[in-house]
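Only one chain is included here, represented as structure tokens and corresponding to the form predicted on its own.
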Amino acid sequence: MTYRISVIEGDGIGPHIVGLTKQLLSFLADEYGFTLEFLDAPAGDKVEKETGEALPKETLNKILSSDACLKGPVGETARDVIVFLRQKLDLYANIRPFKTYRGVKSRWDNVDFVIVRENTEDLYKSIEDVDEEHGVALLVITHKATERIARVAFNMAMQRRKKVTIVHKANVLRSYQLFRKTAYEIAEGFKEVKVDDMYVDNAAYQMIINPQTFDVILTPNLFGDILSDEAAGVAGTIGIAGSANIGENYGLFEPVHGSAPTLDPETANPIAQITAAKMMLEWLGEKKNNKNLKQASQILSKAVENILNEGKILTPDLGGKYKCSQFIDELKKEIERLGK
């Protein structure tokens, strides 16, 4: 079976880390018995300069016709690319896992939580009125959107440590009262899951002083975006943070970090992009009921975990000397070792 993967290489370090990730995916496909067809789907700053559109119609059509989308980081056109795609494809669940590893410097040990972020509403709905004298943005929270993202969070908690923390600002904005109330309604159907809630400012504080207490963090759109970067700092670096944007019909997978336009691409850390690819294989394996895709995802996850825990094969941002392409080569060796 051949699976069509639309690929947005993005800007800055994007083309390099995405290109190497494609090589890694092709290697896994050969090792585990499936076929991937990559469809070039240009989007981002460079494409806007060349064509006048950050996301050309042809690119959108390729994404719509593919089985999944692998996206690299884009620059200033993020609103026109990823924010648009999240709403156009109804990618309502943004999944961002964070974990500490022995070989990655962090102030903390044994951190392992995931941020489940509603991905289509809140201020990112981009309903605005702006002129020289004022800027007004509409904050949108609906029962339907909150209900479905809450189900994702609680179902995920059932597969983990069975705890959900609802993050909001209900003491100031009644819109977030609706978010909290709806999330607790969904919690009624998951009696095994322990549930609590926090104001977002307290959640930010607790994430710094006591991050091990979190399991699944359920957030509205804006708060999830901000807390994700803080969470990456807690885990040690944003360079290892991948994410999934998932809806009923489509899935788009990308690193949490930006395009780093001033960085030499060969000194970049490809792990966030690789983690996104791992999440893509996992999602596609579940969606297509393909055990080979699932196995490849598990092996890739284990290989990355082994390397990061050992702490010898690291890119410059992690204190090592391995170039981006060298890291990919070493990762392939670890995958081969695990497959024996």
The other form holds:
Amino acid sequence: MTYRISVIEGDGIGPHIVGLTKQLLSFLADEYGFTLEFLDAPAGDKVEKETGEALPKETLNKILSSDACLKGPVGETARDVIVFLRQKLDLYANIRPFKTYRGVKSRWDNVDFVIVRENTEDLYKSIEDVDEEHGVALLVITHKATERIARVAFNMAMQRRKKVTIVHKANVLRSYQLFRKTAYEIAEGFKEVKVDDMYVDNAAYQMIINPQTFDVILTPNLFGDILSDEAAGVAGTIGIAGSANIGENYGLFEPVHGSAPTLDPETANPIAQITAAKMMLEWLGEKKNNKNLKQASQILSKAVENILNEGKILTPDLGGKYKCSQFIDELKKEIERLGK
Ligand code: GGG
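Alt. form predicted in complex with ligand GGG, vs. the form predicted on its own above:
Starting with the chain above, the whole complex follows.
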């Protein structure tokens, strides 16, 4: 079976880590018996410079014609590319897992939680009025969007340690009172899940001093964006954090990190991009009910986990000596070893 994957290479380290991830995906496709057709979908800062548009219409059409999208990091044009795509394709659930590994230095052990970020509303709705003198942005929270993201968070908690923390700022903004109230309404349908809530400032603090207490964090868009970088730092590094943007019918997968424009791409850590690819295989496997895709995703997940727990094959950001492409070669060896 052939699946069409639109690919946004992005900016900075993007083209390099995405190119290597495509090679890795083709390798997995050969090993596990499926075919991926990659559709080049140019978008980002460089494309804007060349064409005047960060996300040209042809790119959008390619994405719309594909089964899923693998996206690299983009730079200054995040609003016109990823924030736009999340809203246009109604990719309302941003799933961002964070976890510590034995071989990756971190201030904490046994951190394992997921941020479930509402992906279409809040200040990122980008309804703004800005001139030289003032800037006004509309904070949008609706019952409908909060309900559906809360369901995602509670269903996810059922597969995990059955705890959801609703993160908001309801002591200052009534819109976030609506978010909290709606999330608690959904909690009523999930009696097995323990639920609590926190102001975002306290959640940011607890994440630093007590990160093991979190399982699933349910939060609006802006807080989810900010807490994600903090979570990555608490778990060790943003270099390994992948994420999924999921709607009813489509999924877009990307690293949590940005484009790191000053970094030599060969010294970049490709794991966040690879983790995004792993999440894509898993989602596509479920959606298309294809056991080969699911198996490839599981093997890739295990191979990355083994390498990160062992802590020997690491890129320079993690204190290792492996260049980006060498890391991918070693990862392929681990995949082959696990497949035997
Ligand atoms: N600091 C991580 C980073 O630059 N991420 C890219 C970004 O800002 N994306 C926009 C978003 O996730 O809303």
